[in-house]
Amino acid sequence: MYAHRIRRPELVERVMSAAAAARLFAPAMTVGMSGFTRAGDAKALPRALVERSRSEPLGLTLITGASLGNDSDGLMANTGVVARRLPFQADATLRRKINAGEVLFIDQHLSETAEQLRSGALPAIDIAVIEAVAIRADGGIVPTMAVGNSASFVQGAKQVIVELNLAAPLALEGLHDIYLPRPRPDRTPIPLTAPGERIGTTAIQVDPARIAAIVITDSPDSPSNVLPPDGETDAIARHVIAFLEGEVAAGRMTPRLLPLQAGIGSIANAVLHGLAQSSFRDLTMYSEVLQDSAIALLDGGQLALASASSITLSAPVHEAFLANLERYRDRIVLRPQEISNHPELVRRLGIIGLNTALEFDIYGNVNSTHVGGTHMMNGIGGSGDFARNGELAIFVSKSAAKNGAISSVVPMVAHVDHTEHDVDVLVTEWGLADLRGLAPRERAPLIIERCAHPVFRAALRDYYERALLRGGQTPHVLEEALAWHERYRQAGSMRP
C-alpha cells in the first residue's frame, strides 16, 4: 500500500498505530522529536504520548530542532509526557509551566544542541521520532519540511520511529542537504562557501534495523502565526533599508548585499517584505527558518536563493508553495540546523543578521527571552549565533509595548541574552542607532535620540545625565537601574 513511501519492503512489516509506537517509550528517557518553528514535526506520537501519560506519567527529557506545532508542547506539559525541555519553544501553556517551575527548560543557542549530543555533555537520545516523505530503499529517511536537529537525533539514537506523513508531497524529496560535521579531534572544515552550496546527501542516513516502528500521517503543518507587516514593522523596515542602502553607497557592500538572515516572528518578517519595495536584487538568504516574505521575495525576483533549517508558512502561503514546488527546487535548500546556524559558516559567509528584542538598554545590550528579567518567552533560538559571528547584527523591536505601558528602551536590560559587544545596529519604528565603532557614552545619547519612544525619551536622559556624575566607562545610578522593570512590576507601567 506503502510502497511508493516505504521503499524498502520488510520495513512495511513494521507499520504499527501511534499507540502501539508509544509503548516503546520509557518513563525519563531522553527524546528527540523532528520539528522546527511549527513544521516538520510529528504529529500522532505527541497525542499517543499524552493518552499514555494520563495513566503513567513519563517525565521525558525532550528535545527539538525548535518550537513544535498542533499544539504539540502545550499538550505534553500539561500531562507530564515532559519533565525537561530544550532548546526552543513557543507555546503558552509550555510557557507557564516553566515559568511555574513545573517543566525546566534549557535555553540554548540552537547550534549548541547537536554539538553537546555529539560530545556526550547531554544524554544519548533513547528514541528518536522523525516525520519523513519517505523511507528510501537504503533506509534514508527523507524530512518534510524541516531538517532541524533531525539528523542528530537520528545518527545517535537506539532506536528510531519514523511518522510517515502523506500530506507531505514526495516532491518534497530532493530539497534536503544533509551534512553533519565529523566528531572532533578529526573534524575538518565544512565544504560550503555560499549560500546555495549543496555538501551532503538528500536523506538521513541510518541503519534500518534501528527504525523500530513506522506511523504512517495524513497531516499539514500547523500554519505559521505571525502578524502582517503594520504602520510601526513598515517604518521599522524602511529605516533598515536605508541603513543597507547607506552600506552600499559607502563601498561597504554591492548591491547584492551579503547573505540575509532573519529570525522567526512577526517583525523580522515584515522587515523582509519591506525589502520587495527596495532597489535590490538577487539576493541571498542563509537562515534557520524561512517565512511568508522570504517566498514573496522569491516570487518577486528580489532572493536568488534561500538556505535555511525549516519552511514555516502561514495557511495560503503553504498551500500555494507545495502546489508549486518545482518553482523553488533549484532555489531552496533545507540544511540541519547545526550547519544553518554553524559559526564557522555564519562568519565565512558574512551573514547581516536580523533579530528581534524584547528590549534593549541605552548602552546596546538586548534581552531576547526574559520579561520582566525573570519570565521566558521563548528562548533565544538562532539569534546569538548569527549576532556574535556574522558581519551585521541587526536587532528590532517597536519601542513600546503593553499599548505604550512599557517602554523598550531601558536604562538597563533585566536580563542579557546579547552584549554590547555582539549588537551592531538597534532600530525602532523611530529611527536607527548604528553602534558600530562607539563607546559607551557615545551609543547611549544615539540610542535614547533614535530608538526611544518619545514618551520615555525625557526620564531616560535625566537617567542617564545623573548617572554621567557617577563616572564610569559604562555609567549607571546602579540602585534604578531596573526601577523601570519594577515599576511596571508594581503599578503596571513603567511611565514615570
Second form
2 protein chains.
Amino acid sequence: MYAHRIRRPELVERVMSAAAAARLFAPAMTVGMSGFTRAGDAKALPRALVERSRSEPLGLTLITGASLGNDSDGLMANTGVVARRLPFQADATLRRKINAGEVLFIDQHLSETAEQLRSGALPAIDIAVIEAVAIRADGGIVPTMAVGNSASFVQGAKQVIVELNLAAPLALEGLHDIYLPRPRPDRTPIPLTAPGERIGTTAIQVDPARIAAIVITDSPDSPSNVLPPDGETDAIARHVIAFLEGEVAAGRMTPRLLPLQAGIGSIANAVLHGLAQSSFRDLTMYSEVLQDSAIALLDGGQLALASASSITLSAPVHEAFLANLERYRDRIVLRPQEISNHPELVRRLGIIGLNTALEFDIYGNVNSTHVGGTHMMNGIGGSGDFARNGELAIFVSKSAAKNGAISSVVPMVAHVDHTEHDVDVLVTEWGLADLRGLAPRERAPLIIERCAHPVFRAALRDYYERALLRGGQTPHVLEEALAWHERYRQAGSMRP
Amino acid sequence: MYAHRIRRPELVERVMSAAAAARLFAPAMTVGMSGFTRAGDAKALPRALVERSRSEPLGLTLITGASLGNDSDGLMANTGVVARRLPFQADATLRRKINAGEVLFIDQHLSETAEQLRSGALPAIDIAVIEAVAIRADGGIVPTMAVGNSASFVQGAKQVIVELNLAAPLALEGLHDIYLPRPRPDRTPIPLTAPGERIGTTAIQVDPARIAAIVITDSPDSPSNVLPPDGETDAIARHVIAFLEGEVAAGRMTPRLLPLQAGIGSIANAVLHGLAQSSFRDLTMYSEVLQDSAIALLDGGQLALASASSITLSAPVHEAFLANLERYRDRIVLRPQEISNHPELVRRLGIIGLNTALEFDIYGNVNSTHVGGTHMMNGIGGSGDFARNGELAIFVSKSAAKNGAISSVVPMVAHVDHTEHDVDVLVTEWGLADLRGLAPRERAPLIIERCAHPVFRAALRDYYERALLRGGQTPHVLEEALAWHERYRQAGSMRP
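Here we have the form predicted on its own; I need the corresponding form predicted in complex with a further copy of the same chain.
Below is the whole assembly, all chains and molecules, this chain first.
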C-alpha cells in the first residue's frame, strides 16, 4: 500500500491512525508543525491532539511556518492543546485567546524562527509534524504546498510524524528547493543570485529512524480567504503601478523592475492583480507566499517566475493549479521561509516589498499588528524581513476602516512594527507618498495630503500645526498623540 | 613636494588652498564627506565652506559616514552651509538646528545610505570630500582613520576633493579593505565568512581625472568624548558578561562567543572595558566603530582581531595607537560602513550587538533617538542593522537620568527605533532581562523587576496591572501610556 508515496518499505510499518500518533505527545512539549498561510498544514494531527487534550490538557509550545488552515489553530487553542504559539497566526478564536492572555503569542519575523531554533534561543523541537506528498527511498520528505519552517523542524526534532496527504498530487514533487544555512562559524554565503535559482534538494533529508509515525490523510488545503479587489484596492493598485512606472522612467529601475514580494491579504493580492493590466512583462517574485494573483500573472506573462515559501489559493484557482502543474513546474520554486525571507538574499536581490498596514502615522511609522495599539490581529509575518533589508518598502492600507469611523492615518501609531527608518512609500486609495530622502517635517504634510481620507485631513493638519509649536525632529503634542485611538475606544469613532 | 603622499606626479598641480577648493561648490549641491564618529573627517573644507557661505549661503545636502569632529557640523549648520543632513550626527549646535526645523535631518540605518546612493533614491553626489593618507600612482585614495561611506561617495561623485592630512601617518596604509557590492542584477554574494578576512583593495579606486583639488592639512582627529566607566556602567558590564558566560555554559555559544558589535558611546565602551576583567579570550569584533576599549582588549589578548568602519579614540590612546601601528596592522580591518553593517554579513556572522537605549518600555520596545519622543539626540546609527539581523540584540541604559527625574523604563516609549520583535536583552545597572522566546505579558514583569530603578517600579507595576484589565497582546492604558513623558515636560520629573 502507498508504495508510490512511501518508497522505503520498512516505513510502511509506521503507518498508524492520527489518534495513535497523538499518543506520542506529552504535556508541555515543543512541537513544530508544517503549514504557512493555510497551505501545507497537517490536517489530522491537530484534531487528534484536540481529542487527546480532552483527557489531559497538553499545553504545547506550537511553532509553525505561519498560519494554519482547517480551523486547527482555533480548535487547538480552545481545548488547551496550545499554551504558547509562534511565530504567526490568523485565526479568530486563537486571536481571542491571545488577547485574553490565555495563549502566549510570540510575534516573530518569519526569517528568525529557524535561526533561533538553530542557536538554542528557542527550546528544541520534541516532535515535528510534517505534511508530505511522499517519503523517498532515502527517507527524504517531499513537502506539499508549503515549506515554511518544516526543514528546520525536521532537522532538530527528536521524532518526526509525517502526514501523507493523498489529496496532494505527486506532481508537486520537484517544486521544492530545500537549503538551510550551516551552523556558525562555518556558515558560507547562500549561493543564490536570482529568484529562480535552485540551490538545494527537492526533499527534506531525515534519518528514517526518526520517523516515528506516518498518518494518511486525504483532504485539500483550506482555500484562501482573501477578498476580491474592489474600487479602493483598484485605486491603490493604480497608484503603486504608476509609481513603479515612474521609477523606470527616472532610470532607477529597469522595466523588469526588481523581484516583488507581496504580503498575505486582500490589498496586496489586489495590487498584484492590477499588474495584469499594466505594461510590465517578465517580472519576478521573491516572496513568502503566492496568492491567486501570482498564478494569474504567471498565466498572463507579466510574471516570468516566482519563488516563495507557500502557495495559498482560492478553491477554483487551487484546482486549476494542481490540474496544470506541469505548466508551472519550471517557473515556481518553494523554499524554506528562512531562505525566502533571508536578510542576505532580500538585500542582495533588492526586493520591492509590498505589505499591508493596519495604520500609519504622519511621520511614516507603521502598525501592522495591534488593533488599537493593544490587541493582536495576526502578526508581523515577514514584513519586517523585507522592509528593513529590501530595496523598497511599500505599505498599503485603505484610508479608513469601520465605515469611516477609523482613520488609517493617525498622529501617532499606537504600536510600531515598522519604524520611520524603514518605510519608503505609503499608499491609500487617495494617493501615494514617496518618503525616500525626506525628513519627518517633510513627510507629514505629504502623508496627510496624499494618503489620509479627506474627512480626517483637517484634524491631522491641525494636530501637525500645533505639534510644530513644540518643536523637534518629530513634533508631537504628546498628550494628544494617542487620543484618536482612545476616542475610538470610548466613542466608537476617531472623528473629532 | 609631498611625493610620498601624492604618487601620481601630475596631480601635484591640483594642490590648492581650501578656500580655492571651496569655490568649486555651488548652492544646493549634494556633497559627500568622509568622517565617521569624529574620525577621518575632512578638516579644512568645512571651515572653508563656512567662509564661502558668508557671502552666499550654500544650503548643501551633506551626507557623511556618521558624525564629524572639529565642531564642523555645528559651524556648518550655524552659517547656512548645510540645509539637509544625513545619515547621522552628534553635534549640539546642529542638533538644536534640527530640532528647530532649520536643518532637515534624515536619520538612516548606516548600511542603507550607500545603497540609496547607488539606486538613485538619494540625489547623486556632486562633490566628494575625502580625507586621505596618500594618493597612489593609480589615483587610489588611501583613507585615514575611517572609511565610512567614502568609497561610495567617490564612486558616484562628479568631482572629488582630497584632503591630504599630514598628521595621519603613512603607516595607516594597508589597514583598509575597500569592497562595494556590485549593482543589481549582477550582484554576487559578499565573499566574507570571518571578521578578519580581506576581500577588497587597500585604497579607494578613482579615475584621477575626477580629482579636482587636493588640499593639504595637518591636524589630528578630534578625540572621542566618551565618559570613563563609572559604578553604574561597571554594573551593566557585569550583567552583560554574566549573561554571555551563561550562554557559553548553556552550550548556546562557544567560549569565543560570536563577533561583537558595540555602538558608539560611554556605556557600550564601558561594557567592553569590562571584558578586560573577564575570562574571555580570542574574541572578535565586527563593529562599526572601535573605541578605546577595543584597543585595550586587543592589547590584553581578550580580542584577537577587530573589524570596523572607523577608529575613534581619546587623545592618549590615539597617540599610542599611531605610534604602535605595526602591532595592530594584522588585527584591525577598516571597511566601508555598508560592509561593516551589511545585513548579509551581520546575519551570516551572527553578530552580538550591544547598543545604547535612551529609554525602553515594559514590552521591550526601544527608543534610541528621540528625547521626549520629539527631539533628536544623535540618530539611530547602525543599531538597526545589527538588531534586526544579528544573533543577539542587547540594549543597555542607565535606569534613570537627570538625577533620577527620568526613568529609562517607561510604560510606552514615545518614539520607537527598535521594535519588540528585534530586542533580545535589556540591561540596566540593576539587572538584565532576557526576552528571547517570551510573550509581551511575560516580558513586562521581568523588565520592571530586573531593569527599572526601584523608585519607579511600583508605578510601573501599577500601570501594568491596570493595563491588564484592558486586555490584549500588549496591554496598555492608552490615555496614560505617554503620561510619564508629559509629566516630565511639564513638571520636570516623571515621578508620580
